[in-house]
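Presented as structure tokens, the chain that follows is alone, the form predicted on its own.
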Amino acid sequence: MADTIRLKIKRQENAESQPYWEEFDVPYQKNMNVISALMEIQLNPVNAKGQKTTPVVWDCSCLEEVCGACTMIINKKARQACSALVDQLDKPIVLEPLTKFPVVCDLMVDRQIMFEYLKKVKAWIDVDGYYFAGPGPRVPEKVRRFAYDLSRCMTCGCCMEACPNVNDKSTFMGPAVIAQTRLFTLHPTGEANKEERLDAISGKGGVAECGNAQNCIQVCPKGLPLRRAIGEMNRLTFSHSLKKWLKAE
């Protein structure tokens, strides 16, 4: 391994200005990852052509690949810096912000997005109180996994960022908030508000929007079962439907 390694990064000074590319050397480290270059530019930021430049922006916080902060593109696919280990990567590494957020600067985006959708869908459970109830209904160990897996989620925006179907011509959420849609009419509890969730996610933007391409099972970090999910809520909000148009005759 070379002393140093090649960064070739994508950067952007804000949303108006145009983008531009540059490169860095940083000094190579055993078992570095992406995010420990991206400091090494921080500390000294000078490029390739020994130029003093500005340091390179981008997102970070539990480092450990839970909060999907920091994802973006690393050669050419979506995927979390932090896990991203410089010895496993293919040189020069290639860094790009996500394509279906706001830039804010350089590998920064703003994924506000995700969250107002996760809000149209009510992704959160309801509670009557904040005193001791007993235990809940129990659960099968089916839904139990089931609904587990749904929610390691961390909102990264990697199955967006792979899904044809989002897009600047498009509201179609995304795979992530259909599943978690899916994951809270789970919920013995949460099953209470599963019409106006099925309301939501049948109307504009929501499940009938997706192109069954399935890119988000091949992006997604954390191997949710998005196939699945999209397949249920499918089959869902037509029940629903039926069942309003149904009532309405």
Contents of the next structure:
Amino acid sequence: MADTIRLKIKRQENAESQPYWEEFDVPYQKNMNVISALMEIQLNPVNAKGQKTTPVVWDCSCLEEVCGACTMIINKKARQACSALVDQLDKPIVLEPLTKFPVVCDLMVDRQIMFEYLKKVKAWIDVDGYYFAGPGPRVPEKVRRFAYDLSRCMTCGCCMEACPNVNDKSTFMGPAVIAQTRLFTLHPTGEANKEERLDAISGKGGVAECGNAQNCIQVCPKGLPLRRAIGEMNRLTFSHSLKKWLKAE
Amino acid sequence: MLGDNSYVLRKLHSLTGIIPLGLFIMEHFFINSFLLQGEEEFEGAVNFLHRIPYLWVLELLIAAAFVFHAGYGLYIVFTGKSNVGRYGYVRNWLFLFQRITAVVILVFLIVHVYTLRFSDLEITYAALSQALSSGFMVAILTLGVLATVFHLANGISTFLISWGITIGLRAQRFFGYASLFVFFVLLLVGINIIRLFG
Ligand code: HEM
Ligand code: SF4
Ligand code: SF4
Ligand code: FES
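For comparison with the form predicted on its own, kindly provide the form predicted together with its partner chain.
Now the complete complex, all chains and molecules, led by this one.
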């Protein structure tokens, strides 16, 4: 095994500036991941040509693939840097920031839009009062399992990065928020806001704008049941819209 | 009533792809296939079509559906950004082909309808055979049939997903293969028509 690893990084000083490529050779360590390779650059910010440069900026938090903060494009695929093991990657390792979110600096992007989308569909359960109302309704095991799988979304944005219908020309909000709408319409206490959630997800940018490319299903690192979530939301939004139209005064 | 009508437009777009456009294509192939029975049978079938009551209503409906499906379809084409280079999965390629064929159909149908429907050409076997038998025409027709048949066949399986009918992997895969079957059947029927005219 070579004792240095070549990294090729697409850098960008700030949201407005032009991106450029810079290469680095970092000392190899056994079992290192992309984050630890980036830490080596931080330790010694000298590029492959031997020139001193600014340390590469990236984002991370949990280091165990549950927060989604370190998501970037690694060898052309969107994934988490913390779980990308250097030994398993083709060299040189090419790192790029996600393209569907504004770049803050280098590999760090601003995924705020995902949280704005979650707010639109009220992806939370409202408190049902400030007194003890007894235990909540029981959830059948089958439903619980599906809900749990949906709840594992870490808003990493891989699905949006891979979705051909999410881009700056379209209004589509993407698969993650569809899955979360499914999750919160499944919840027995979340039922109270079901209509509002369905209104939001059948409105502009909603599930109807999915083009069935199904890349999201392939790339989600948490293996969310996106196929079922999208399929069921297609069904639910249709019956919701039809009922609403038939009942409207 | 129609505050944000993007949902209705999407659903209408999806629906018009099958009813009436998909049905029309099937009818079109069916009537043309009367050529297999001979020239008189073909001309008889065409004459029958021309005698259908309220034909103009049907034609108007199909034309309106087409204008809407094509217009809104183009908007959908331009708001997508294919990425098969990075994510080369089957459905992603189908997504891209659905859009490429959409544009091909648009160009093809304008030529096709203009030359055959809005010209003084009499719809008889002899006249059609003469108009369609050049190598150039055969190539254009073959491309048109290929694009239309792909677009319709793949559209059937995405239609089923878009309306929440096929939800699980097994059903989606089943209708994926069913679409492939429809694709080949319609392709053979279409090519056969071109061959019979040539
Ligand atoms: C100018 C011509 C056309 C354009 C621009 C066009 C465009 C499109 C586009 C972009 C889609 C994908 C929609 C989505 O997945 O969200 C689509 C779907 C579809 N199109 Fe077309 N189309 C055209 C003509 C036709 C014709 C002639 C037919 C019938 C043979 C047809 C049948 C369908 C069907 C069945 C779907 C599937 C609907 C769904 O996924 O729900 N299209 N079309
Ligand atoms: S299935 Fe829909 S949401 Fe998923 S990648 Fe395709 S277009 Fe995007
Ligand atoms: S659905 Fe999957 S890919 Fe999309 S944000 Fe959630 S965890 Fe990431
Ligand atoms: S740091 Fe949390 S997912 Fe990588």
